[in-house]
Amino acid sequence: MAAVSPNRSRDHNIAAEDLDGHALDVIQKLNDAGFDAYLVGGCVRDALCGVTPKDFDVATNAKPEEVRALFRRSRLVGRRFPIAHVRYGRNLIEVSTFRQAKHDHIETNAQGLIVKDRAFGDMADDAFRRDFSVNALYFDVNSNEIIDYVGGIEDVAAKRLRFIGDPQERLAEDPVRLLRAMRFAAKLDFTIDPQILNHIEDTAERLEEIPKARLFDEFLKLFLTGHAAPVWLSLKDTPLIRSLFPSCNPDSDLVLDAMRNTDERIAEDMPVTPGFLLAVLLWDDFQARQREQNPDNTPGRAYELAMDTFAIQQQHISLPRRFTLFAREVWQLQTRLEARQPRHINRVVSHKRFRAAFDFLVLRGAHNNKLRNCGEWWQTFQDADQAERKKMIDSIPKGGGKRRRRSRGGKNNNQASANELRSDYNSGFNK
């Protein structure tokens, strides 16, 4: 590409004390080895917006193998374009080599999706290869200057998300960029360029080409970084929801409540888990499948059949087993929490998923008086001492449940059915 002169600015609010010491150490070591190195991307963008950056990335003219040789605790990752991860304890600094802008060095499939990108260039090349203008800002810690080739400084000031280059082409290269646009807009209260939004329908279909594991990573970034509610509100009425969660009811009050609850927990530095959100997002579908089961099936068998909910979801986003098991146990405990059978109370409270299941019940109770009362009972029980708990259990009416009808097969078949049910039930807790 032709030589481009950047805009260099010292008119910014980035303070040295707000920068990550490990990222500065990486830059220093690269400089000492004779390489150029700069802070780049989201950390510069967020700092300019007055948001404390969580991640600090470095861009350099050093090749990935040269970065790897300089840092003992580093490794190369990435299939399309190799980058280095330099680790400092739990902190990780991503170091990428300047990419080349010329497209004849980039391999794409028939639809334009980038499948291989291993051509290196200079800073100007690299700037024009980045997705949004506000993500293509470089900060030189030595001169205290922001380096801008693409008008990113103006777009930050205007609170505007704009692609570098043609939106259709950039989305063809990587459809996930539209999800990133939704996330950045929610996080920073930016507006998205209408030319980007014009391609939502086509891009939603193109998400099927993206590896399911990568979409799970995007799911985490969308909903577990403190801005789940505004992201959900921007996504729920678009075709993107069909591509991500085809079985979810986008108008569910339960989902929006869960997103807000997640944001509150993150703001208060409380733990969150993808398993809980998966339980909420797929709850309506799970319930519908249970209602559709043949009444001759045992409850345990009906439950196993309802796991088709996860099978459908796995076709769109790869769900790690530990999170599907989490959601499954939260679902299964709902029946026990609602029933409040005296002989099961203490066992339910001691279950490892009790707290999550209780939180789920409280969310459901926000729109159901019966469940709200049930949730209040469990809250009182948790706050009570042992003597008060015993009184609460003893006060529960006895024999409220319906007697199980004996099947035509007689006592032996009834016993076999009971054993099958017990086996199915226990498998849900112990897997």
Contents of the next structure:
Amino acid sequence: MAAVSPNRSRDHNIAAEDLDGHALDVIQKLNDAGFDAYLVGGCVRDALCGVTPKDFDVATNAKPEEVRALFRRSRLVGRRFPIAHVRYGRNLIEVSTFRQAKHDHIETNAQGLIVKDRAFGDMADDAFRRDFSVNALYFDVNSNEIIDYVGGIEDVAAKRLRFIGDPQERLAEDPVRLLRAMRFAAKLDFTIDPQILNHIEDTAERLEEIPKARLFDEFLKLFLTGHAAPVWLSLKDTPLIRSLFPSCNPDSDLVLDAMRNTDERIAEDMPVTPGFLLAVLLWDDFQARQREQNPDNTPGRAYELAMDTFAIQQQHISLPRRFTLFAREVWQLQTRLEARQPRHINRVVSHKRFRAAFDFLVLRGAHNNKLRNCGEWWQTFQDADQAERKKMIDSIPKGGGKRRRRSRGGKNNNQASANELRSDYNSGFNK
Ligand code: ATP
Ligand code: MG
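Cool, the form predicted on its own is there; where's the form predicted in complex with adenosine-5'-triphosphate?
Let us now look at the entire complex, which starts with that chain.
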């Protein structure tokens, strides 16, 4: 590989002010210590496309330990291949050492999946082991040149995602690359090489071999980086969605609306959480279980059924507990929000998940008049002052906005609510 001579181009639209000062600082320090260092990957690709890069990666011929020694606020991460994370406050620059492309040092398992990949190389080697041609462009900040070994400049211009090398082989090495393709295509409005799309079926199956924690990270990148709706639309009718979220209904309006809403929130710098998206993606499954196995909506049983929903999902993507807890609380509050029981209203409003649960109710209301009215009631309530709130509560018809179904034993209302509170407590509702 080393004999390949790259195309060097100054014909680009990347201006110094597009670049991150901390990344430039890393490059400067590496240069001062006698190493080569370049911007690489997504930041070069995005800047060429006129999109503000979200993070900056640096590639260098310094070994990970050498990078570590140069930067006080750095640490080495990654088992398969160590890279240095250099921290500047909240900004993180990833510094990776040039590594070899397909090589004896790469260990693959029987299916061709890369399990270990530690051999270092030069820039040409490094370019060829990257996934897409548009992700293998280096920017030399000193000479102001883009360095291209793989036709990436041309592919950026043609808005085309093409693997370096044989698609089947590259996907066999790492099936997650297909999810990356879908994400980059949605984000940059690129077309995916049709040869890649031929392998969706087999690649979807092979995602099962990928560590579930890595798929959680990929889930975050797919749906929490500002392009959730186009990503969702491109995934939902493919077998990939079955591999990621097997119990999710791909045609759910709620999911698509929530994805759009998430993108809007990110565009407006509002907070987003994976817990909310989990609540959305798994809602239909949880609801179906409730209908079949808990028609009386007993809180304790609802808790168990929520855990069943998560257990199925965990077989595909690992879900940190704080996010399943979040989703469950949002679900539990739906009943409360719909019921509008006067004596519960103030407690519901001060619940720490009230805001998320209210947003969830509003999303559900987009295609359901009754729920929309309920959402509007809660909106008005939040906007109201103390006196108006009291009036609103007093004018709720007896039995609440929605009459709760009586539980089977024919208990009177007071008993039912005492039991309900107890189960709520046991299920963590008030914790
Ligand atoms: P973004 O940061 O916008 O998600 P990115 O392309 O920078 O996009 P990263 O995950 O930050 O993606 O990876 C940085 C670079 O490392 C990529 O551009 C690519 O060159 C290389 N890379 C990342 N993941 C893989 C992979 N699975 N296979 C091959 N190369 C990869
Ligand atoms: Mg990146």
